[in-house]
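Next up is one chain by itself, shown in structure tokens, the form predicted alone.
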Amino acid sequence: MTKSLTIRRPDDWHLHLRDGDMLRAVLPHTAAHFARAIIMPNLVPPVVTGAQAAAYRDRIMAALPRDADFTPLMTLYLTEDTDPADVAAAHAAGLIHAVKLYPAGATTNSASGVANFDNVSKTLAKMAEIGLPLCTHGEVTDPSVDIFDREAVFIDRVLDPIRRSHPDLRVVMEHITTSDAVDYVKSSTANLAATITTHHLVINRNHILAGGIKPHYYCLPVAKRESHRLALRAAATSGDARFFLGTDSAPHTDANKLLPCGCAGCFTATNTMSILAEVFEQDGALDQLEAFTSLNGPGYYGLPVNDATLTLTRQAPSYPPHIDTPDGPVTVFDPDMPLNWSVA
């Protein structure tokens, strides 16, 4: 039985840090284990220009613990008014590493997102020209489409037409939740990859709804049926370089989660690596953990693999049930299973 596992230090290719007091409270939990992270731009107001991305990066760096070694990889929020020249300049300066597409109204702070995709065609063309990835929140917001079908419909109605119109555009399907998305990535010949969250490897929709509503398992995209969860696990543990970790760790205070209309998001930054080690061991794939967390993402984004390492030991970890913030407690994701791996 393996008692310890040392891997290259991991990265998180989809992370919400928020701002202000919340940023200062949650950032140390990511920086403790992860060397880099793709930072989501859906603040209020959103990060839509290079200047705003630079200012946000400065606030993140100011919030880092003094001894932390962490690099935020900034993104811009795509709107119908995004200036392609500003995107290109921010990319050329090494400031941004992706642009994020939110369909308007799809998730937290997405009201400024895209409603008419024809209006972003020039920006997408410029991104394809300069090799800048588009990260997608892959759900349609058509109220006639069932919430459990919105990812599959997004592929057909939005993503596939975008990729046909811009074949050189590099795309990351973020936080995929269905076998449809897994199959779509596998069928692609070039330029397409996907992130998978920690929580979608662990929970299905029963965790949210069976035996009473459990708001701390509610996220967007919402967890799907068990067959989809198993497809995600097979993809994550396969070693396929097109799949890599993006936690989508999304902090909300308990007061904002436990409402008649509560916020979507699971806060997993604290215990992700212990959970992933458990998942990969359960599936007989501990030897693929490093690829999923530390190798595949840098490979897709064209960045070097981290020199530093992280060691996991076979020892039951102890994590707090919540973290304290000035605005109130944030519940740490409960994987609903015993954990047997700790970060040394």
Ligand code: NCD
Second form
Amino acid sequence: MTKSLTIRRPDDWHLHLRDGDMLRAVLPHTAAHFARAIIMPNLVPPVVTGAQAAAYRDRIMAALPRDADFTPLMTLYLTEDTDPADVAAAHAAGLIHAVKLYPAGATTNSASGVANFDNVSKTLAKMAEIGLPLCTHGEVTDPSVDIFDREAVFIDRVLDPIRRSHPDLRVVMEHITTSDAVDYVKSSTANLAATITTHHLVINRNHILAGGIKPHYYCLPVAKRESHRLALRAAATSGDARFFLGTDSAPHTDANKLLPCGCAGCFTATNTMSILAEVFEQDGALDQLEAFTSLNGPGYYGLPVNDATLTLTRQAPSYPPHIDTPDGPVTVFDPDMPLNWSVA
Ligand code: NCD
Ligand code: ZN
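Moving from the form predicted alone, what structure would you give for the form predicted in complex with the named molecule?
Let's see the whole complex now, leading with the same chain.
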């Protein structure tokens, strides 16, 4: 039985760090295990210009523990007013690594997102020209579309038309939750990849709704039925270079989660690597963990893999049920299964 596993240090290709006190509280959890992360720009107000991204990066660097080795990979929040020249300049300066598309109103802090996709066409054309990836929150916001169908409908109504108009645009479908998305990625021949979260490999919609409502399992896109979870597991553990980890670790205080209208997001930064080792071992794919967490992402983003390594040992880890922040406790995602791997 494998007792220890050493892999290249992982990266997180989709992460919410927030700002201020929350940033200072959650950042050490990511920096402890991950070398780099794609930083989501959905602050209030959102990070829409290169100057704002530079200032946010500085705040993240200032919040880092002294001994940490962590590089934030910044993104811009796409709006209908985004200036293609500003995007290109931020990319040329090495500041940003992606632009994030939120359909207006799709999720937490997405009010400034895109409503009319024709109005972002010039920016998308510029991004295609310079090779800057578009990260998509892939859910339509049409209230007549069932929430469990919003990802599949987004592919047909929004994503596929964008990719046909901009065939050279490099796209990352973020936090995919359906077999439809897995199939769509696999059917493409170029310029398409997807991130998968830790929690969507573990929970299906029963975890949220059966036996009482569990707000800590509520995130967006919402977890789907079991067949979709199994499709995500097969994709993640397959070694296919088009699939890689983006935790979507999204801290909200318990006070904001446990409301009559609670926030969406699971906080997984703390225990993700232990959970993933468990998931991959359960599927007989421990040998593919490194591809998913440490190789495929840099490959798609055109970055070198990390030199440093991370070692997991077969030993039951102990994680706190929540972390304390000045804003209040943030519950750590409960994988609802025993964990057998600790980060050394
Ligand atoms: C994210 C957040 O809280 O910022 N929430 C979530 O459920 N994933 C936003 C997002 O990525 O959709
Ligand atoms: Zn997210």
